[in-house]
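The data below hold one chain only, encoded as structure tokens and taken in the form predicted on its own.
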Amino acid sequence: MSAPRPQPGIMEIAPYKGGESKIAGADTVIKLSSNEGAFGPSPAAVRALEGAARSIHRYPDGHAPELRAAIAARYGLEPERLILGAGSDEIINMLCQAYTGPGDVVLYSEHGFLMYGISAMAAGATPVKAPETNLKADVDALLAAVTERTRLLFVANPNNPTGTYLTADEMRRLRDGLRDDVLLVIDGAYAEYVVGTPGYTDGMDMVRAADNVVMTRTFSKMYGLGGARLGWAYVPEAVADVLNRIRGPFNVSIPAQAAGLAAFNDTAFTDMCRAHNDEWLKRTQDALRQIGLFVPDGVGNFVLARFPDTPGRTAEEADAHLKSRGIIARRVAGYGLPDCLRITIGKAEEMEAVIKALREFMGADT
């Protein structure tokens, strides 16, 4: 007898692996491997989550009307064009499911988020990477890679794990170079750390101006709700109609909605988180450059550090050294960057520990 068989291509998917959280033999660790919020969730979100526990016997309203209304009011958006998901990962999956299938291509940049390729293959489509220039998405390379089979183009702006981003002019040139039937998806998971930067667009204006642009956002980073699984997207009306047809009716839980609304409204907390991140992103970048590491001019809540390919100084050895000091960074070989580590911005004392450990590793204190 033969066993049930999955769809073609499923067994070729390399499962996504999240950042490590434990070190064998260590009771206490500094976890900087998953780009989680340095200060965790807002106290207001915690209180809302606790209050929501009394309602978890009820099915949630998958349209999340209160949260959608709050997002729409702040950004001047149409609530009916907002889609909520169990993290922006679910929205990425839904887009691939809805708009691609066997024979279609999902395009993204060389060091783009791993879930783009996984979601494409799960839908039966073919993932294709376009080369980057200096660890940054290349508009010309992306456009050159578009074929008649291309259906989706994902651009994380800023990108994880490189931290680089395309300017508003570059993003508009990319959109203008696409056919109308290619859907441009702007992944804004780290947009909250960059909004207000001259020359940057989070993509909302581009969604308003075109019928083939989508912008996704998440509550996992700035809002510290990675464990709640909550994300949203601003999409054209036709795309909203499609996604609402395939979206699970109860895909966003009552606790996630309650915590998300409270976190979204606690602007004093997010202002504090942003100010801390701005300070320690620069301090960490400067400190790592001073000890001889290459660090791109990245944004977001993480630093990418490239190590020399010499014995005793490799990324693998640096990772082992950090772990010996109770610090977990993120190996990014799966992103095509085997000589790099990605380090999340944590609390001040955590970043001081990282800098000290890497100074030791690079021999800067001898």
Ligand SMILES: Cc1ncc(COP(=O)(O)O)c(C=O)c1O
The other form holds:
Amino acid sequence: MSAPRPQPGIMEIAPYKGGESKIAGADTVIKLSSNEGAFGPSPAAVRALEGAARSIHRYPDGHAPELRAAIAARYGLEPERLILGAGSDEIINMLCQAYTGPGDVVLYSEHGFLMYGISAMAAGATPVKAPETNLKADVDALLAAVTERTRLLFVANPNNPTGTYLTADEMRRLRDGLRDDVLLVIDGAYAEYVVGTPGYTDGMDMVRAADNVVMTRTFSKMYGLGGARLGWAYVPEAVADVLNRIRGPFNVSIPAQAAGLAAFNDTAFTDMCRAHNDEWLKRTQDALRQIGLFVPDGVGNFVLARFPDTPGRTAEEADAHLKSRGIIARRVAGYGLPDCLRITIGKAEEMEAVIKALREFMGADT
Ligand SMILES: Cc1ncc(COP(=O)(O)O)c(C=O)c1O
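Alternate state requested, the form predicted together with the named molecule (shown: the form predicted on its own):
Let's see the whole complex now, leading with the same chain.
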């Protein structure tokens, strides 16, 4: 008897494991494991979501006209070149599905976001990683890894979990070195925290200027709507035409559209989030460096810390120590970084608690 068989490659996918959210025996925890916004959603987004509850018997307008218009107006983009998705994960998936298949390669860097490989394999394509230099994507290594089979190149800017980013000049050099038929996807999941940093690009200008560049964004981080599932992408017209053919017609729900629009318009809230993140990113990086941990020059709403391989001081033991204090960080062995932890920037008191716990762990106060 033969059983139903999935497409080749599917069973080789290691299922994505999200950040942990529970510690056995602990009623309350400090969850710094999924790069969620420190302050949750804006109250305006919650009100909009509650208001939308009464309409959920209706199908959503699949074009999300109000949200699309708001995004287009703020950034001066053509609304018809925006694609909305149930999280940017869905858009990453759609890109792989539309542009790759068996025999094709999806390229990204050594410690790149795990979903690139998963989506590539789900489409039957082969994921290939190019080496990084000092935990940062390496333009030359990426270009050297491009072959005839390469169809898509993903670069998260900044990258998760390293926090490092390519400058606008480096990103331009990467794009200029690519064949016209390779699609460069600049994943700006953390761009809201970084835009305005000298030398940083979210890729928007490059999408305007080229037919083979796409920028993806999410509402899951600064906007605090990870549970609503909402992301968007700015893409060339031809790519929009392709994605609109495979996009589920109702892929973004009424509650997600309503909450997203309200969150997007609550700029007082996002200004507060950005200022808090600026302050605590730096304070956390400084504090962890002070106790002897290696912390790359990262941006975004998280810090990567590398632990020594000395018994008693390893990342695994640090994770256990944090858990004993009710704090959940993220192990990143799946990203090829078994000696590191990624810690999301939370509220002030949460960051004080994690810094205190790591000082204890590293014996800084004895
Ligand atoms: C680099 C990067 N891209 C994309 C995503 C996916 O975000 P979402 O599907 O919630 O929009 C994440 C989430 O952690 C991420 O870190």
